Each structure stands twice: as C-alpha cells, then as structure tokens.
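There is one chain below, alone, in structure tokens, taken in the form predicted on its own.
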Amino acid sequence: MAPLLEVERLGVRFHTDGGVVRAVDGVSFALAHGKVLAIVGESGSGKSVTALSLMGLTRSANTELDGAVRFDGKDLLNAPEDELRRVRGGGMAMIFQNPMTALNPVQRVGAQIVEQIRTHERISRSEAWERTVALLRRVGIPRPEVRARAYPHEFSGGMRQRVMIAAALSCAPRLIVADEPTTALDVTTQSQIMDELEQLCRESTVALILITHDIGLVARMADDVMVMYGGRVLEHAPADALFEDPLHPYTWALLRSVPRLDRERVGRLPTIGGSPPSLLNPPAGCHFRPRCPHSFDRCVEVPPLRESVDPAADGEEVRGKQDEGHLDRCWLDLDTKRRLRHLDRLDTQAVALACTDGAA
C-alpha cells in the first residue's frame, strides 16, 4: 500500500526584513495508514512550520516553498486554494498548540464544529448538531448537549484541548496532525487527553504526526522518530531503534536530559551547552556543530541524512551493522558514534523505560 503521505525535500523560507528565514531545509518522510511519526526538537526547530506547511498554513506573500507535499497521492504544495480547503478538516485535519487562538472567542464551541462538517458534508444543521454532541461525548466532555452551547472561554484548557480533538475528529479524517497537544496542561489532563487521542487513532486507524517536546509521549506513542534541529532532521529512525541505539549526538543529549524516575536523583540535570542557532544566520555545515562537544573538521560541510556508515580498510565506505531505516545527519562513523555516547553513560535502553513508564 502506498504511504498516506509522502514529503520530499520540503523547503520553507520566509522573506523578512532581516533577511531570509530558512525555517525548514529539505525535510522527507513518509507516513503509512495508521502510524504515528513523532517529530521531536527544541523550539525554533522547524517542527510547527512543518506541520503548517503541510496543511498549506504558511501561504503567504513573503513564503517560499519548494519540494513535494503529497497526500493520497494528491500534491498538496501547489493544490489551488479552494482544493486545500476541501482537504482540511475533512482528510488531513490539526490540533493546534493553543486552542484558545484556534477557537473562534466569539462563537459557541457546537456551532464551530457543526460549520465544520456541514463545510465538508451535504447534511441538515440537526444532523450536523447531533454528531457534535456525540463527538464531545467521545472525548469526556460532561454534558456535552449543554456545553456545545458554550463559548470557548467557559472551558478550562483540558476542556478546550477535549472540543480541538472533537472538531478533528468531525469529519473522520485520515491523518491527524497534534502541535504539542499538551502543552500549558496539568500532568492528569495531559494523560487523559493522550489517552483519549491514541484510542481514538488505534480505533479508527488514522495516522497521527505527534509534534511535542515530551520523550514520554515519544516511548509511548510513536511507531517513528524524526529529531529535528536548525530546521533540518537530524535522525529519523523506528521509534524502538531510536531509543536503543540514538546515533546523533543531539539525539543522545536530548535523551541525557530526561529525568530519570528509576533512580534517585544525584544531582542537577544534564543540559546542552549554548542555544539553538539563527535561521537567518545558520552555522556552516552541520547545525548543531557550534554545540556538539565531538565536532571535528569535516562538520563544516553539511552531512547527508543517510544510515550510519564505516570508513573500509581500502578508504571506501562501508555500511554499518544497524536497524534498517535508521538515519542520521553526521560526519562520524558507527563505531566512533557508539563509543562516544558510551563515554556519556547514556543507558538508552533504560532511559526509554522510563519515559514509558513516566507516561503511563
């Protein structure tokens, strides 16, 4: 079966008056009916725009896009307006970061959700109503009959993230793209909503892009991982491989960073030196070289995203022993890669324990 989504070499590029934003730099993957691909990173990483760009979000008269954005085997990235409209909401639909901004502040909730299927449906208002009511039934809203009748600031932040899957859901799209679903939430409501979200995708099948800060979220959810950095994917690899052997060094001082709840704690955290890079300036070569602690010459030329491989006797490259479908962005060979995080004392086999345990 054809993958759901297929995104190559996506390039965004916004013209300031500071100069050209490149926010994000030739990204690719593909996603398959009923996965989740989990895109991981800090802030300003490019993750967002991604997501936007895929929902024809970032449209504007200072954008520059380039590559492909195909969706059931569709192009998204140079569809017309009119033809995007009919695929959000209704094939591809998106919980956003904020759902305070997302909700119209002067509309009641129910009448948002019915304009949205009646936008994609041929149905009566009464029909449209009902299935509203079901929905915000389905993602624990109390009395859902009366609170479709509610504007957005009557809702507490669990609730308003609850209404957000609710219009997703409307009109049963077939990929759901969640911006960090959880932020500005309390640990309880955060653990309901994900629950609420992955029983709804296994139950339905409907791919998932899980766009968060959370490694637990991550070991609990995802099927694949893309690590992205300076607007460019540093790793991309099956979720279990990933926390098994990270190869990037970015990827394994994300995974350091995590508390560890299977221990106690000896003392401060481990953080990543510097911050994250300007777009308008980016280093040369490998973005995250100014930060790695094992950069050496060759970083200051842009290394290939490609699986990890291992200079031969003979000079020549060799491919080394890993998951197949594991990428990564670095100069260094396998083995150097390997014994360097190592020298970090990174278990990542436990560590991935315990994110999934502290998700749970």
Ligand SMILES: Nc1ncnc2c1ncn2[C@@H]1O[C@H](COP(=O)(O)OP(=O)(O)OP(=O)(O)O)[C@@H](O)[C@H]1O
The other form holds:
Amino acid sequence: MAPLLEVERLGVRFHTDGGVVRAVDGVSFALAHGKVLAIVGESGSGKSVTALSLMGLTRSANTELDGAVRFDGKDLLNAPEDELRRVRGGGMAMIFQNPMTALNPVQRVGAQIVEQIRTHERISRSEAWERTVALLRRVGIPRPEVRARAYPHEFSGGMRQRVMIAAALSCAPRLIVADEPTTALDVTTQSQIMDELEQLCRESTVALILITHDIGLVARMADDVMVMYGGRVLEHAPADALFEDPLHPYTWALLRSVPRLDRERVGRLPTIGGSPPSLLNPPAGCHFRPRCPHSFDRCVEVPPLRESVDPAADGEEVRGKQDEGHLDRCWLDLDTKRRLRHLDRLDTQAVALACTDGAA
Ligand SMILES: Nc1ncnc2c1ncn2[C@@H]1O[C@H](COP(=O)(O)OP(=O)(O)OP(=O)(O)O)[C@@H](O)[C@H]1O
Ligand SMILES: [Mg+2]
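Since the one above is the form predicted on its own, can you give the form predicted together with the ligand too?
Expanding to the full complex; the earlier chain stays at the top.
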C-alpha cells in the first residue's frame, strides 16, 4: 500500500531583512497509515516549519518552497489554496502548542467545532452538534453538552488542549500533526492528554506526527523517529533501533542530555556543548561539524542520509548489520560509530560518577 504521506526533498527558505534563512533543507520521509512518527531536535532545528509546510501554512510572499509533499498521492505543496483548505481539518489536522492561538476567543467552543465539521461535510447543524458533544466526551470533557456552550477562556489550559484534540478529530482525519501539544501544561495534565491521544491513535487508524522534546514520550509512542538539526534530518530510524543503536553523534548528544533518574540527584545534566547553527549562515558540510567531537576532514562535505557503510569487506562498500530503514547523515563508517559511541558512553558514566561523588 502506498504511504499516506510522502515528503520529498522539502526545502523552505525565508527571505528576511537579514538574508535567506534555510529553515528546512532537503527533508524526505514517508509515513504509513496509522503509524506514529516523532520528530525531535533542539530548538530552531526546523521541526515546526516542516510540520507547518505540510499543510501549506508557511506560504507567503517571502517564503520559497521546493520539493514535494504528497498526501494520499496528491501533491499539496503546489496545490491551490481551496484544495489545501479541504485537506486541512479534513484529511490532515493539526494540534498546536498553544491552543489559545488556534481557538477563536469570542466564539463558544462547541460552535467552533460545529462550524469546522460543516465546512467539510454536508450535515445538519444538529447532527454536527451531536457529533461535537460526543467528541468532547471522548476526549474527557465532563458534562460536554453544557461545556460546549462555554467560551475558550472559561476552560483551563488542559481542557482547552482537549478541545483542540476534539476539533482535530472532528472530521475523522487520517493524519494528525501535533507540534509540542502539551508543552504549556503541567506534568499530570500532560501525561493524561498524551494517554488519551495515544489511545485515540490506537483505536483508529489515524497516523500521527508528534513533535516533542520529551524523549520518554517518543520511546512510548513512536514507531519511527526523525532527528532534525539545522533544517536537515540527521538520523531516521525505527524507534527501537534509534534507542538501541543510535548512529549519529548528534543523536548521542541529544540522548545524553535527557534527564535520567540516576542522575537527577546531582542536579546537573550534561548539555550539548556549543549552540545550534545559524540558518542564515550555516557551516559548510555537516551542520553538526563545529560541535561534533568526532569530526574529520571529510565533514566539510555534506554527508548523504543513508544506511551506514560497513568498512569490513575490503574497502568494498557493503551494508553493515543494522536495522532496515535505519538512516543517518554522517561520514563515519558503522564500526567507527559504534566504537566511538561506546567510548562516549563510558565518558558520560564517568561524568555522572564524578557528579555523584561531588554531591555526596
Ligand atoms: N517566518 C519565518 N521567517 C524567518 N525565519 C523563520 C520563520 N519561521 C521560522 N523561522 C526560522 O526557522 C528556523 C526553524 O524554526 P522552527 O520553528 O521550525 O524550529 P523548531 O525546531 O520548531 O524549534 P522549537 O523546538 O523551538 O519549536 C529557526 O531558525 C526560525 O527562527
Ligand atoms: Mg517548534
């Protein structure tokens, strides 16, 4: 079966007063029906711009887009605005980080969902209302027939985010794009809402693109993980493979910076040294090169995103033993990566031990 979503060499450039910002640079991936793809990476790596561009939400006079975004086989990147509107909220729905910006503050929440349903489907107002109430109940809003008549400001942050999820589900989308859907919420509400979203995905065949800084959430929910940095994909792999056999030095740094219980008491976490590249004036070659402890001369050329090369077979490039579909963008060969990663790990253990000693 053809993938639900195919993104091919997506490029997004913003023309600003300061120059051209290459926010997304040759991003390709595919997503099958019902699968969960997590996109991770530091702030400014191009995650949101990628997500917004899927739905035509970065179109403007100052934006240059290239590549292809095929949803159900149809190219959306060059689709006319009315066709995009049909897809938005119909086939593809988006949940933003801040629900207040997506909800109309002067319209009752139920009416907003009813309206959204009726722009995509020919059904009566009362049928749309019934569906709205059922959706609000499904996402855990108590007394939905009453609450549907309230305004967004009468809801707590968590409840508003539930309303957004209900709105996203209102037209039975096949793809939900959730960009840090719970960042603005407290930890308990975060986990409740993610539980609900996860359950909704499992109950139906809706696919999910989940953008998050929460690696625990990625481990729990994602089928595949894409690591972005400086507008490019540096690693893309099935989630298990990414956690068990991460192959890009940037991914190691990212995983190392995740809080772990055994390190919590020291109150210090290893962070990634240096800062992300300027997308106005990115470094030549691999974008991670200036911060990478393992860079070498070849890294001034841009490495391709591909399966790692195994040097074992007498200089002949053959595929090493790694999970199928595990791609990364680094010139190091597979053996060297694994060896360096092992050394890196020892390194972090030493750091953790030193910190523990200091705190004791
Ligand atoms: N409309 C715009 N005009 C110019 N530059 C932009 C525009 N939108 C985004 N950018 C730039 O594009 C880059 C990627 O931004 P993006 O919002 O995709 O990052 P992100 O990975 O989502 O980060 P975060 O984790 O902080 O949300 C950033 O350098 C940002 O400043
Ligand atoms: Mg973002």
